[in-house]
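Heads up, the chain below is alone and in the form predicted on its own; it's given as structure tokens.
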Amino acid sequence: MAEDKESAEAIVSEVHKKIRAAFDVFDHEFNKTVDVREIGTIIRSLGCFPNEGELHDVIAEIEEEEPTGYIRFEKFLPTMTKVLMERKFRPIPEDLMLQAFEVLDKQKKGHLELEELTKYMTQEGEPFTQEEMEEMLSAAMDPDKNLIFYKDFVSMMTVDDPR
């Protein structure tokens, strides 16, 4: 029983180290605070991928009663520890993402055209901003053919989740 407790404590200790390291990258003043706008980047750097609504919920949970624009480490640590220990906000598996692109590819061509992907991504669901769309297309589009070969793009975007 004591070994289990030590093992659990070691795991939590490792999780805390990862969270501290990710937080510290953005703690430019070295005062255990980060700009609230960096929280999404910090969370994603820890392998979690919340959507905008989920990110907003996390920020609401860790923000001060009177928002200052900054998040304190001591508020961030317990919430992020829980997120990591519960394996929340996991990346979308490759096969599921591929299925999503295949639904959009009604003619089963294996690619999407710039205009159709842009329309789907900026007008449906949780719309991408212009900046997000440009960033995605810079990685997704075949520069020679001006098409998005989504199988290649999905392989490039997904990571093997070791958990």
Given for the second form:
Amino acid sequence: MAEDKESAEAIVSEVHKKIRAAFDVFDHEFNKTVDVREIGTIIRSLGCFPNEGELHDVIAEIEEEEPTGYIRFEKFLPTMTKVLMERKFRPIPEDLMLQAFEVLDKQKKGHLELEELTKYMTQEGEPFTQEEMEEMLSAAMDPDKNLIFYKDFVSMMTVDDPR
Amino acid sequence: MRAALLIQRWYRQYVARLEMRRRCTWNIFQSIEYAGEQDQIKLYNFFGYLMDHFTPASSERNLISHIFRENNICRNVDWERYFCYKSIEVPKLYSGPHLSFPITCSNAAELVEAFKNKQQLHSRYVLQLLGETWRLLRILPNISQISTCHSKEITICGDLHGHLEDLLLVFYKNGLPSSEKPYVFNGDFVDRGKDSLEILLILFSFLLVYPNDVHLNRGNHEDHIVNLRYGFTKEVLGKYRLHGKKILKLLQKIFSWLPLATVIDNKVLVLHGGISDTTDLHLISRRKRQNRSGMTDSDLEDDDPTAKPVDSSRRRVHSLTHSSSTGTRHEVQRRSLQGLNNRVTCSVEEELKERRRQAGLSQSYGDLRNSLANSDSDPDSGELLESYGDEWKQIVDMLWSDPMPQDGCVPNEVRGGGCYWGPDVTEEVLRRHNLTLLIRSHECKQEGYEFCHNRRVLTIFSASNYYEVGSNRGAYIRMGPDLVPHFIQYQANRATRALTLRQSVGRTERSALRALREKLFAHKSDLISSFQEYDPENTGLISLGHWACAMEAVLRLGLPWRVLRTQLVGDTLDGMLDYHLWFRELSITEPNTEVSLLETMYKHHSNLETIFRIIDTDNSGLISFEEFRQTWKLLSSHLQTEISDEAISDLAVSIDFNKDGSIDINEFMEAFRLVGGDLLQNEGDPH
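Alongside the form predicted on its own that was just displayed, please also present the structure of the form predicted together with its partner chain.
What follows is the entire complex, opening with the chain shown before.
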């Protein structure tokens, strides 16, 4: 129906504007390009939760044939629109997060040791860089005990997130 | 393992969001800061407007001539007498540092220690120190030349803006200035921070001890009109109640005599703002040494022209807008560059007439011009007139410009003065002067420094935590004979280093949002009307897309509203925002007529305060009620808002001025802030 089509168009238009706004924050030269290294931040700030592998796939799709280090908005927009409309890379619910930590907490202590978490984060999955590890520890770790009380950590991060 | 993957994915998302928030917060601060500077320029335009509309018969004549009233003292000899410190006695109880002149390096080090311990230097020593500084600056060139021979490394610092703790940190990490340790300080020593005067006193004392090894470049904040707005004037008057006015006046002179740039090894140019496509360093450095025929040295010396007022308001008008001195370094007053040329030619003509009259010449301007056309006897004077405007523009460009990524050179609309210059201009200007690098400051950078234009332009900024605790690091440069810059970064507040990314972003963000909310409040009625345009049926609801458009149309801050939406807007019904509810939640009251007057005033309170301080020429803190009323009327006509006399009077009564017809500026602004603050917190009753 005509009305539906209109509202569908309106939705897409709104999505486009959102993507544009996020893109512009990183468009330092005002020439509709951003550094490819900022694409991850942009995509994530739009509410998506890709892992690194998925991110690389997206970048490969939107990069130039000869990678210039920059991504142009014309290429970014259609891909990103699809991502948002298809609701790819959905957010991770809080309880699932908790479960993930519990899996790592083999002894079910309710907390993780500094070395435990560091080992998992820097050796498994898509490893953290040292900088990422330090930052996470500074946010998550109780400095007196060198322990990570992950339940508190997860709730703090979830509350913090403005959606 | 899947669990690890999940956690990493989740955490990286979180960090990305923080980064986005940090960028937006930065944008907020920067755009508000530059909007403030733009306001400042608009203020100069306001004075231009006053001059254009000034007629002898107008009722505001008294106010205008009062604003532009000239001081009687005008020759250096008289100024020296006025600034004399000798009659000021230092009481026995004084426990601060004692200075002896000529000042020694242990004196200077003592001063640093004293300020570290929060002591205050006695006004006698302040005036003495400033006097010596003024005398020294008058013999320094416009552009300092230094060399890195003897394997000396030069240290270059950017904006300090009254942040004493940053200067102390630099000295701690890098050592005090000396012949072995030369320093260049690249402007903007004052305003915003609370220890601007202490920074100046330290820098000047080292300048006096090591005049060949300490170099100060003027910044756009080394200007007494800017200081009226951004806090330095207030700081000095607060710290030195008895002699503050004299100190400020002497500083005004000192600022106008600060060198404009420094060149290292003839290869590296250091100046505060930047360049433009017309930058000509030879022009700038030559200026001082030119000799005007028929004019004595005393005429060349200072910024105030003649003893005998011809038409006092006209004459002072000219010196407010730009320096009245010809051929020597100027006091830079920024104005809109439009309309400059007319003013320059008229007032320079007047100026020349007066000087010639003083010097006993009978030639008129017209005659002089003709004689120039006929002979080459005095190329300088003719050149003076043409290049006067050029030179002035060059100085403004040097102090106010910003680099941009695109080629070209366009006026800097955001700041309101200077220009934006591109990489092509950098290449051209550097090539023209046989230079390899341009080091400038003027813009706050998150890491304290930043390269641009293919690493040919380097911005260095030394005030850490500039916008807010945790907002940015400061940095300084060490450079040896290889002319390769090395950076040392720091952050003054210990506590900020311990903050996590999340905490420091959060804190800075809260600060930025508070500042933004103030802006929202100031534009509330405009915003509501704009929302209503998108809501023709008056449902009270608008879509978020329309909200974003309206916000930008009214506030014009260039902010990413859609991205900021989550921070500013709470719940929505199906993507529709109840805007009246939203305002209430932001603790902003409904507009009514009384509030809209306050709102208007609040929007312009910075300008108002600046104008008040300009009117209060003797810095007594008092202006008459009539002056206040006239000022407000003038400002409101310039801003094209309609305010009735009655409304002003009512407002005055409700803010409870002394009934003796004079207004204490501080009281007024304080009460005003409180009233504004009340409204922000939604205490209900605006009065």
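In this text, rigid core is short for the largest set of C-alphas that superpose within 1.5 Å between two forms. Residue numbers count along the first chain shown, from 1. All figures in this text were calculated on a predicted structure; none of them were measured in a lab.
Engineer: Aligning on the core only, does the CA of residue 145 end up 2 angstroms or more away between the two forms?
Structural biologist: It does shift by 2 Å or more.
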